[in-house]
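The chain that follows stands alone, in the form predicted alone, written as structure tokens.
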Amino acid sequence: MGGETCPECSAPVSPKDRFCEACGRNLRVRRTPVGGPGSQWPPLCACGGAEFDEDGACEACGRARPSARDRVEFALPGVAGISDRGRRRRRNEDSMAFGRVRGRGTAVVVCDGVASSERAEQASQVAVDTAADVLLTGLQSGTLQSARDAERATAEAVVAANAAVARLARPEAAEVAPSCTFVSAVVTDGSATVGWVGDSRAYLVAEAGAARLTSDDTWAAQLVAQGVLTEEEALTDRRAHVLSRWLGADSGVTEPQTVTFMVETPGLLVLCSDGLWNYVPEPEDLLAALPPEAIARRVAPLEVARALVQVALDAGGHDNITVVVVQLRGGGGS
């Protein structure tokens, strides 16, 4: 048995097992719940006060009851995430999710609500769950070899998650239609597939360098883009922010930007909203912010992610911070 249990009832399980004998849970496949991890953070107020009464206010300030969403934290073996509101908003709009399947390889899906729209954090929830769906089916049904396969399912993961932050839309309040940021990755043995649509970002850290993987479709990189601004004027600018691509009912979007990379030395994958990397925008300035020894791996992913949702917090923690940190074997494996 080799001391693993199920997920869904602890009844003892075998590593060959494809279900749980006792309560008929799929074993192949260990995902985020759907509608998000619950918080695992101690639901403690402001002011430290532990106690609410019947209201939800605190017994010590008189503040609501922090959100479960205000922080949360997932981790499955080589893959880990933390969402964090922050320390100035008064609500946590981004959203993860994250997934295994034995044997086939990890997809994750990261997405930052826009603040300007309403219900932003369920627009950043179901994009993620509909999208992991599509990643992890594809997965599960081993048709993901190919770096094409692998964009497939991106584009059509991203398709279906715009459709379901669509329709959460209200006719009568279209200018403030529920949308969000998208970013993903599909790691299967030797290769990884990364997605986006908007300024969410990718990372990946070995023992050589760093590298960002996606290119911010904003309002400010075309300027830059197109040497109308520097890099450090559009940091600077009110508008650098400024989405010019996003999922939502008047996105228009109907593929994502990708790129493929084999994985050929161990490393990181870093997948992050803004939270983060507005105060380490550069690959170095993320090397430089990770615990000593992670990219050798001996540093569990849930640690990687806390330190750099830390690094975010210390530096004011201006917006939500979403961080999902996946190990990468390199020379074949994810």
Contents of the next structure:
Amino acid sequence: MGGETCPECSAPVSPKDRFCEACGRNLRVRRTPVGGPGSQWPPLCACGGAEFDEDGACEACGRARPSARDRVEFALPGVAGISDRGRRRRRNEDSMAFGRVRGRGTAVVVCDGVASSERAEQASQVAVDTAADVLLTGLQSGTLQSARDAERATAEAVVAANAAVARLARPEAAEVAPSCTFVSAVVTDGSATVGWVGDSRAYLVAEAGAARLTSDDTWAAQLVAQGVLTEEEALTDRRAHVLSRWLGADSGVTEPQTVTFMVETPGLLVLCSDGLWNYVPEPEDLLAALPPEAIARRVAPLEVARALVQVALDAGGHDNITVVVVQLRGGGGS
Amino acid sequence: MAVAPEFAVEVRQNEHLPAGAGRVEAVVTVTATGGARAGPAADAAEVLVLDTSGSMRSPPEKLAEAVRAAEAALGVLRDGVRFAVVAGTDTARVVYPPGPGLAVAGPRTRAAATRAVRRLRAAGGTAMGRWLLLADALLSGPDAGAPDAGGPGSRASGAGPRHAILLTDGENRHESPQELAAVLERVAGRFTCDCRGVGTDWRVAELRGIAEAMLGTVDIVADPAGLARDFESMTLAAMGKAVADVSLRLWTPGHAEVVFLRQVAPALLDLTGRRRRTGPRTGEYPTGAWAAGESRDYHLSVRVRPAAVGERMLAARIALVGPGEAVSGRGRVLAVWTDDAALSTRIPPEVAHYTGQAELAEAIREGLRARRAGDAARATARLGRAVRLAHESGNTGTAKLLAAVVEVRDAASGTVRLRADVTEVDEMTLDTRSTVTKRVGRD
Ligand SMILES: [Zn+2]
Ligand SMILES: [Zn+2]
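Return the form predicted in complex with its partner chain of this protein as a structure block, the form predicted alone having already been given.
Now the complete complex, all chains and molecules, led by this one.
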């Protein structure tokens, strides 16, 4: 394909170039910005006001200055994600990071900061950045060709992310140590590996149907597995969202659960926080919420993500909503 | 110049609103803190306005006590304070000093003023607006410490406290209510004025109107013998003010409406209509003069445009503005929309308390009005309600005054019977003091 330009400086580049001749940027790897959407405030309030008092209230309409994290959209070829504050929470404590290594594959990480811990948005951001680094480095080095390699890299990513989140903790406030959930995907030619800790989820949707790839690390899910609760009881149980595993100083987590599957037909891999799946818990619900033709890959992944986030917002948006959609080509390559 | 004042602002509110609601209520406590001290005596100015209309002769001790009260006030004027004494009838004249402007307090001038006051004789009518105009002319002259003698309602700046005491025993017969209102419009904010009614022939509503416009107090002095001590304490309080001409600055967001702003402690005073626009979203309300350590409560109600659940809005920002536009203190009233009814239905005790105190004052006034009109059923219902509110809020002062007008059978339920033998003094005392609130509990 011709006419490509450097994402950094817009200089024309060839698909064969590994680095931009003009600015030296690595052209094989493209990823979401480290640190998230940036801590700098958007310049304007939704009302158009440009002046804010020292507490961030708009001088014209009084509303709190929007954070750049309130709504984050990012798209790369074949993968796109949205992270939205939702309608009820004061901050967006979800984070997402993903990247693409040309000719090698795609890595995605979604983390949901635990609201009852302090600095939850920092926890989720440092976790996704750290884990994405590990997975993208593996993809670049070409060592993630087998399922075992991908699962090992996923475990390394979790260990690194867990350590990074643990470093945020203050020893004197151990009970509110920053913490978050974790779900990741490494998508290469022909296969995909999903890893998770906590209750963020991954779904696979294809023409043949939809499936949930993850099982929640929650007390309710454990009780269902042990036959103490039914699925329906678990949904309304107050322990439904109490995590049994998470990342953070007090997590004790050493490895994720993982699953690897062959990508044989076209479809979509959806990673999301509970802010989405609360409203579309079953794979069939998610399937029904997709725009028409989405599975046939006639809709850009960013549009698919927008449609899913909108479903959650329309249903009340009680929590932060993060959705990352990866297109699966099927029959080799993503 | 008085020492620059500092103010602390504390806001009590429930910022959580249910979806679609736009009314935000807060109780704002303002306290003069910091290094505020009474300024140099030369910055303070005091004018005593004594009613010398013909009615002051009956009984004869009325004028005698007024003279004694003026002597007491003169006795506590600090050396260096600028002062004058005005005698009011259907016109007004300066009793002291004999020359133009104000005198400087000192042993010689105090003695001379006392001699002049003792020569006062009562004769003529009552036109309080003219008394106030003369007081204003004296207080805004070049020797009163007020550098600008600006137009109507203008704010003097950089001056010490300018204060008047107005004593009367009767109705404002010799000018129309419109004439008095026009004078108040003109002089409001230029000095503060405490009003005292002696005897029972004056009208509570009339004197309260003057006191509220002039940001002063109003009270009844039923027994002339109590006048001297009252004058002395008012004069001392006026001279103890560290800073005059303080305004409360209120910012509200676009599309917001200030439903009301009223002082609720130590007494009720509605400031809503006193707003002076200072910017597209800001206005200032006069609060008069403040002593060091003085603390007052204000009840603010703002209507904002409702935002979506989860949104946060600054509904008001409060600061105090002193002389020379010195801004001090800062309070924030917030609004957060939520669908959690447990959060949004909570009424803060301070807001509930002062809502009750305002209703208490209203019930007393309505009850007394009905009683005068001979509507016993309505008077019983309203005064019963007042008894119950006074009881519930622990306003024992008002409860005591109510008990002189109604026989209380059960305070908790507000069960009362009208007394047949109510004296004019008891009724007027209750009416006058109905705006005195019980301050909300604090440690
Ligand atoms: Zn470049
Ligand atoms: Zn705005």
